[in-house]
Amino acid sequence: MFDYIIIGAGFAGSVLAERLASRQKRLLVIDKRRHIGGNCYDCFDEHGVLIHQYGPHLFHTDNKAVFDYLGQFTEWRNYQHHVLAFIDGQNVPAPFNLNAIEQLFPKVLAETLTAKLMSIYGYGKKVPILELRQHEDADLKFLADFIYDKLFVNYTAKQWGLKPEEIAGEVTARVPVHVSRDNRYFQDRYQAVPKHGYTKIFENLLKSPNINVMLQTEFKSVMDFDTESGALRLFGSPFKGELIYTGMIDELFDYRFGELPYRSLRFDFEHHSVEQFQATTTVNYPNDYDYTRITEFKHINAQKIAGTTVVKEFPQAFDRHDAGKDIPYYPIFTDANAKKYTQYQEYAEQFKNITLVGRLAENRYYDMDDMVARALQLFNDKW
């Protein structure tokens, strides 16, 4: 019945599930959970607000190619994302740049800082803190230790139970100093959030009549795979079609080499009946309390509705047997983790009728743009 299997229908299934029935082929998409969308599914909640269920999701890029892609599925709404972070009693902006530096510093202090900053890196550019931490300058060494301090070692703690120096330096660099002015958290040439939702561009991509999509299916509870032969059956029967899976590559492959590790999170939602929450998007909480940031979703949306929902994130430990931590957002990111993961990849490769793509199947950080370029030039390539 089918040339394709999917697991997973987030961007890197429901993208590839689109190309291939374009194709006039035939697909068959399984998620284990409710909904499409994967963790950019959006709903309504209780009280009338558009929120997301999985933590906020705001599209930057400056790929054209993608934006013009997925515009084909949705109206988009011009939308520049700010954050702020709690510091010593008051917000500021985040990433840390040189409005932050004014707002903290005394007056000349932070004269000297900004003008070494511009002369050393020019303006624009973004230096990662690990990175500014060795300059030899004594002022920006000053700097540095307190960014670190104060916005980045307790907010990395949280995050990823783990010490700053013990993760890749893909992810710290994630964490840069902005030597700027510009109080955007991205600066990419297109921002902008789906005008009716990110569900609705999900709807979009998998409506062909040559996609079926099961919801609330574990893939083994429908599909074997012999992970000697490679040898794939459906319903019971032999599948000669292929396997594309954008799950964890460790379960896939039934723990042959063991667990690789995740980062799982827990969102407290609260409505309260007032207009406005907190000043901006996102605030977030390096020292302060268990979550690491709030959320309020009316800045992203630009709903006129009475009252408006906030979400708190909790990071927590990945555990497969635990309901309430068994969603694995994040691969962790170490040397370690990155040698168990290169057997299961290079395991991978002799069946030719697999194809892993995706965050956790590829044990990589795809921001949704990067996700979406992948699977465009995956299908590009392969088919």
The other form holds:
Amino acid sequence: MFDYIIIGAGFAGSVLAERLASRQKRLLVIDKRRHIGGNCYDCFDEHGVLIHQYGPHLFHTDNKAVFDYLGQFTEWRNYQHHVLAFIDGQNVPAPFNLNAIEQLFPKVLAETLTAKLMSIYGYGKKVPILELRQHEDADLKFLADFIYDKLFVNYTAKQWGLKPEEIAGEVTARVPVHVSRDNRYFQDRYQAVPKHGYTKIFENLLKSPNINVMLQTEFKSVMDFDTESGALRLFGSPFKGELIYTGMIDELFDYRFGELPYRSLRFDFEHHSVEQFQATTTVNYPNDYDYTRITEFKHINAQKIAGTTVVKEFPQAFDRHDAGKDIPYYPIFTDANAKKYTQYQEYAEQFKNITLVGRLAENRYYDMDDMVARALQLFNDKW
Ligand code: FAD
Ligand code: UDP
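For the form predicted together with ligand FAD instead of the form predicted alone, what are the coordinates?
So here's everything in the complex, that chain up top.
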């Protein structure tokens, strides 16, 4: 009946479903949630504010092909993301930049630090904090230690339960020190949000009559996967088509090499009867409180509406047996975990009828645009 079964209706699963359906393949998309869109799902809350249920999602890319592809499924509203970080009682731009230096340090010191950064790295350069800390110049060492202590150490401890140097360098390098006065969080060429929300994109991706979507369905409740032979059964009958899996790789293989670690989050939404809660969409709290950041949704969608809704993000350990902690928002990117993941990946390679794709299945820190690019590339290479 179906040529493909896709587990997960996030960007990985939905883009592949759209592409395969365009080739007249018949597909069943299964997701355990009550909705499509995966972590990018958004909806209107009871106050009429368009919120992101699983944390703030801001689209940014330098990849024109991805921007154009998604543009077939949504109109865009130009939006440039700004983040402030609450440091020493002040809200300063994040990523940390020359404006943050000017705001936080006495004039003479700020001038010295700025001149040093400009002469050593050059204007516009982005320097990962762990790299800046290696510098031997005394002034830069002072600055690097300051940024490390005030922006990274405690935020990273909250977010990952680890020190910055205990996770893959690419994680903290996502928010480099920026030798610039550009206060935007990203510098990508295309920055926008879907005019009618992300969920609409997914409705459009999945609207082909060739695609059947089954929600609120844990895939193992309708499928059997023999992790020795690779044999698949759907609703009790042998399934001869292909499986595209976007969930946790360790779950797919019944944890045969042990559990991979993930990080979960608790989102506390609050509605306030004020026009505006904070000056920018997101304010990070590296050192204060137990949450990492507060996001005010109105800024993203420029909604003209009374009152405002914000969300506070409380990182927590992932626990698949605990209903409040069982969403694996992030794989934890350490060397030990990468090694364990590789064991799963190598084992998976023998099953030619199974494709692993997605943040969890591939253990990668994909942003939305990376995910779409990866799915499109996979489709072109494989099918
Ligand atoms: P997901 O969206 O997680 O989709 C996987 C789907 O599979 C889920 O719906 C899940 O329910 C389903 N599933 C898993 N296991 C099973 C099972 N056993 N049975 C049935 N269904 C199953 N990217 C950006 O570009 N910009 C941002 O600002 C941004 N902010 C983010 C903020 C947060 C807090 C997080 C967690 C991510 C953010 N991202 C952002 C990244 C973005 O969410 C991912 O790139 C994208 O969601 C990856 O898509 P995916 O399909 O791999 O995963
Ligand atoms: N980070 C930090 N302080 C900040 C912002 C980010 O220490 O104010 C670190 C932290 O380790 C975080 C990583 O940089 O996990 C990546 O941040 P990003 O904002 O990209 O995280 P995401 O939005 O993906 O959760």
